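Have a look below at one chain only, the form predicted alone, in structure tokens format.
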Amino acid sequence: MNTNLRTIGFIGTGIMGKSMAGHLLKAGHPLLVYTRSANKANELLDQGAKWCSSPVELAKQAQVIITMIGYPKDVEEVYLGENGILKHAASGTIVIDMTTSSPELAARIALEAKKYQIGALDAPVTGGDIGARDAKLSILVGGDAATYESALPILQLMGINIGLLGPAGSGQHGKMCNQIVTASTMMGVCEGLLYAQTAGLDANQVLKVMSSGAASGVQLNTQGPKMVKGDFAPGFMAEHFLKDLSIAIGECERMKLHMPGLIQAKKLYTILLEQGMGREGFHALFKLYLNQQTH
């Protein structure tokens, strides 16, 4: 048996987590999984993963623990609660939170982990369900260099563009940069496509020509065709994007930064959720633009 194949515990096997965990399993790592909705782990269990009934059970057996869960409150509970993984993992364990969460919380987790001689990284990702499926995620990492170097071979099984951005919390700050850019870009894609349709143009043909021009980019080229087609299935849910924007605004307020595009995006996504579209893809913002034209 290859002794470099560490036992990995993976908490959270949703839209992205399932694919990410699958890559670790395919690479030969013994894989333990826990998720609140047990049926979401069935595919991994069929491939040889072992189910754990709680984060505590998982923490006691894993050498590396990865979390990909929903909200900062969930992250705080899973790491710092009485039944959290830090109180039950062995010294020398590495914990990697790949959830998009609060930079302050990431720093707090790292500080607490150090008390237990546990290495901690915050490593949120970007690339959506397609990047997760193809193991081509970009991974923004915060933490100490030694822990990063130890964890890098595992991160490389899930992503292709990986960087240590600084101490604990830096990965989350980097993800906020990504979401700030994405927020205004999504508004631009919606407005460009709405203009094309209103002007009587073939939106798909417009997208084809724009795809190699100055406006080209991942959101235009990936989400644009889905918007035109009316396919709003979630690769990344709108409610999770609003969570990210709320974290970003909180950090901007703390740093006394005024971000008009970010503020407007949060307003629009708040309305989107109020209209019951929170669990659709974040590109469902286009539906809001269309609806607003009829009122």
Contents of the next structure:
Protein chains: 2
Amino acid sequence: MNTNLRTIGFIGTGIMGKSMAGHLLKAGHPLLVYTRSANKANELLDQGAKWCSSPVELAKQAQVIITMIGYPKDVEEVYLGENGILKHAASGTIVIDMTTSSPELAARIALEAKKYQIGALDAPVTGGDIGARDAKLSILVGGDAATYESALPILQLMGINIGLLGPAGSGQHGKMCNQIVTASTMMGVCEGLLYAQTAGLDANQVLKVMSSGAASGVQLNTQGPKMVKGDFAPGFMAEHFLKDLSIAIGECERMKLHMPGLIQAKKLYTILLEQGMGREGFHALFKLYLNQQTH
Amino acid sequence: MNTNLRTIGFIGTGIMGKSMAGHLLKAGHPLLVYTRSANKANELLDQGAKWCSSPVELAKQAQVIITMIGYPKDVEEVYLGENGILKHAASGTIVIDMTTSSPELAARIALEAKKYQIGALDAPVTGGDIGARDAKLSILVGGDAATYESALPILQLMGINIGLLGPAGSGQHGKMCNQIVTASTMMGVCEGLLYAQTAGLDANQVLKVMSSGAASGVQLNTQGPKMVKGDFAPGFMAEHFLKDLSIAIGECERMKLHMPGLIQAKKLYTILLEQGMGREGFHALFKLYLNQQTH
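Okay, that is the form predicted alone; can I get the form predicted together with another copy of the chain now?
What follows is the entire complex, opening with the chain shown before.
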């Protein structure tokens, strides 16, 4: 058996987590799985993963623990709660939170982990469900260099563009940068396409010509065609994007940064959720723009 | 002599126009040049272009006339003024305005051109000074199909992604879409990088990891590194971008479209110009963000 293979525990096997965990399994790592809705683990169990009935059970057996869960409060509970993984993992374990969560919480987890001689990384990702499926995620990492080096071969099974951005919390900060850029970009994409349709242009033709110019980007080129088609199925859900923007705004307030684009985008996503579209794709923002009476 | 070669008159040989006209010359088209600051034509004259002392002189000799000038008022004068090209060009001439200008003016020029049996296209571009230099522009065209087909071989000497979007004015509308997407995107890029620097991250490393994720795009990837470096030399000037945004907002008001991202971006660029940065690159918006007291 390849001595580089470590027993990995994966907590949270939703759309993204399932694909990511699958790559670890394919590479030969023994994989333990826990997720809140047990049926979401079935596919991985069929492929040879082993089910754990709680994070504690998983933590006791894994050499590396990866979490990809919902909200910061979930992350806090899974790591720091009474039945949290830090209290039950062996010293020498590495824990990697790949959830998009708060930088402050990531720093707190790393500090607590240190007490137990556990190495902790925050390593949120960008690249969406397709990046996860194709193991082409970008991974923004915070933590100490030694833990990063040790975890890197595992991260490389899930992503292609991986960078250590600084100490614990820096991965989450990097992800906030990513979401801040994306937030205003999404307004731009919606507004450009609304203009195109209202002016009577063929929006698909406009998208084609724009795709190689100054406006070009991942959101224009991937969400734009879906907006025009009226396909708002989630790759990435609006309610998760609003969560990210809320974390970002909290950090900006703390740093006393004035971010007019981000603030405007958060207002629009808040309305989108109020209108019941939180579980649609985050590009459903276009529907709000189409209904010009609502904001 | 290749019978497909037509005598082309080029009005406006600034940063973009000079490169674009050069490609026509290299392809063998006899080239006539007029530009307001005569010294800006020197390079083309050295390459074999012929100088005309006025738009009228140029219009009388050219089979195809291309304009790449500053503001809609300049376009209006050059096309529709007493010494404008429509009054002096032969019937059968094709005129192509590649300036970013107003859709309404483009439609008016096309209507007037028709009276003289002149074919008119509005064909603004995106891709910047580098796209112009490398003949890789995207060209957004409005006009009738016959004129488009006749002009296409000439447009193909300057661009690689060319589309007829609809009747006269549609090219300008398409360009407005492009600028509307770009406007909010620029806010996002500035805000993301401001966050990165304030949070103490290595901004270049963050840019590297973001370059393959959901935030990735032409502006992040090309202007982002310049912002971090503090290099605000113009490829594309802030005052020209504000001109474009002003045209776009005028059209949005006419169509009764609520565009919060665009409105916010225009506010910021207005402040940027008030602070004397109109002739810097349009990514100098980042300087406004760095100085958080000013907006």
